[in-house]
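Shown here is one chain on its own, the form predicted on its own, set out as structure tokens.
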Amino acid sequence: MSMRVLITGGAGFIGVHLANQLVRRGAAVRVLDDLSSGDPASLSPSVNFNRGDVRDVPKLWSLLQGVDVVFHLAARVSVPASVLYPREYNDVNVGGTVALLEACRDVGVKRVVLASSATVYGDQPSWPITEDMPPNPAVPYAVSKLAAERYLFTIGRLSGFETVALRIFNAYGPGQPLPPTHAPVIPLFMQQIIGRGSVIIFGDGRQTRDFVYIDDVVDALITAATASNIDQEVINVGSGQETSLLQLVDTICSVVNAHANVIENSEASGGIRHLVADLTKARQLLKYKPRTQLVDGLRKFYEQDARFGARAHAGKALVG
């Protein structure tokens, strides 16, 4: 793969896996990240890492020289934090996207692949969810991702470069951050179960999600860089499998061989009721076929991530 790429947000969870896989496939990879949440230590030494803000257009002009494809992953990503700080989420997720697209227009980039989010769908009357369902964003993060999509397609169409948005469902895998607040559900539950703590579930635990292993997400992103006939398309990327939070707890327990003390906070909102991907379009346009079942992905996470692993060892989590 002789492709030259820039990954914004490339020191984040998905970005690191993507960058390292692209390097393994022979691509020349540049990364831009402000390190608000990313960790460049997990990147391959072959990656050209640059610290900076995605809203810095002159810096983007420099980094985009000679680049064929841009993967735009830079974003604030916490749904609860977006409720508290909607202005910051608009500044970075929307403003950063517009700045990047301006720079791509100016330099002459051929294609931009946006990592969007399934949260743009919100609650829908039926599921699995198809791309033609009207978005129903319920939180500022989802609004910012939807706005980023619209800017992507509008500026791409006006400026003559190709664009595609992948609506990624609940990605998980080794190296996924576990911040002290607003942590992603899988690493949080795994830590709580292994540590014999209580697992707190908001709502009744029967709300369902589509948990997709990081390797499958990376495969879809890389395919979207070169696939034909996908300009201006929105494509779901998930596992296509529906899992309730209670089922997730049971599966983690079986993987780590531990018991969970589950506390249900039924008075708190459990968020979107059902969020599972219809993958018909991904299969057609990207030849996408998720390879990792949830129990296998959780086992890989448990065994390969040094924070939890059955083969835990001192040092950083294994990534990518």
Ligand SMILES: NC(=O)c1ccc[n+]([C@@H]2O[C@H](COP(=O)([O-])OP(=O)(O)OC[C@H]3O[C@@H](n4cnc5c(N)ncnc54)[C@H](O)[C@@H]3O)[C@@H](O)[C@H]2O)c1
The other form holds:
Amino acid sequence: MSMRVLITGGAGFIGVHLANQLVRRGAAVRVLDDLSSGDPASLSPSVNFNRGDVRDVPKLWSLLQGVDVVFHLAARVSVPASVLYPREYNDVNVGGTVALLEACRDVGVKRVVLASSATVYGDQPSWPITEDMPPNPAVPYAVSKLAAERYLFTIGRLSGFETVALRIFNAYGPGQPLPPTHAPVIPLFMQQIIGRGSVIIFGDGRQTRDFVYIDDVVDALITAATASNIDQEVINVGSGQETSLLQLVDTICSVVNAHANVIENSEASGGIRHLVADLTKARQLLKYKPRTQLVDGLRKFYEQDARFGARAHAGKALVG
Ligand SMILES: NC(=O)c1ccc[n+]([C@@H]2O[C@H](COP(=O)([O-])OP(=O)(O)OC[C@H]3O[C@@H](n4cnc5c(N)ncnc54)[C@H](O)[C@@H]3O)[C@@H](O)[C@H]2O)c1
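Complement to the form predicted on its own: the form predicted in complex with the ligand:
Let's see the whole complex now, leading with the same chain.
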């Protein structure tokens, strides 16, 4: 693959996996990341890493020279944090997207792939969710991703470059950040269950999500860089499997061989009731087929991530 790419947010969870996979496939990879949450330590040494803000247009002008495809991943990504800091989410997720698109127009990039989010759907009357359902964003993060999509398609169409937005459902896998507040459910539950702590579930635990393993997300992103007939399209990227939070806890328990003490906080909102992807469009346009079942993905996460794997090995040493 002789492609030259820029990944914004390329030191984050999805970005590192994407960058390293692109390097393995022979692409020339540049990364721009302000390290507000990312960490470049796991990037392949072949990646050209640049620290900076995605709103810095002059910096983008120079980083975009010779680039064929941009993967736009830089964003603030926490739903609850966006409720507290909507201005910040608008500044980075919307302002950063517009700055990037202006620079892409100026330099003459061929295609921009946006990492959008399933949260733009909000609650829908039926599921699995297809791309033609009217967006119903319920939190500032979701609004910012929807606005980013609209700017993407508008500026791309006006400026003559190709654009595609992947609406990623709940991605998980090794290296996923576990911040002290607003942590994503899978690494959080895994840590709590391994540590014999209590697992607190907001709502009744019967809300469902579509957990998609990182390798499947990366495959979809890379295909979106080169597939034909996807200009101006939004495409779901999930596993297509619906899992309730209670089922998720059970599955993690079976993988890490531990018991969970679940506390349901039914006073708190569990968020969107059902989020599961219909993958018909992804199959048609990207030949996308998720390869990793939840139980297998959780096992890989547990075994490969040093934060959990170290414990697993220590445990095995003790037993035998
Ligand atoms: N992880 C998921 O389940 C998921 C689901 C749907 C969509 N997405 C989208 O995928 C993208 C990547 O998500 P992730 O899970 O890897 O999150 P992440 O927080 O690990 O990665 C985001 C990266 O963007 C960087 N960043 C933030 N603000 C920046 C700025 N102003 N300038 C430059 N870099 C900046 C951060 O330092 C971080 O490395 C995001 O756009 C997110 O909205 C993720």
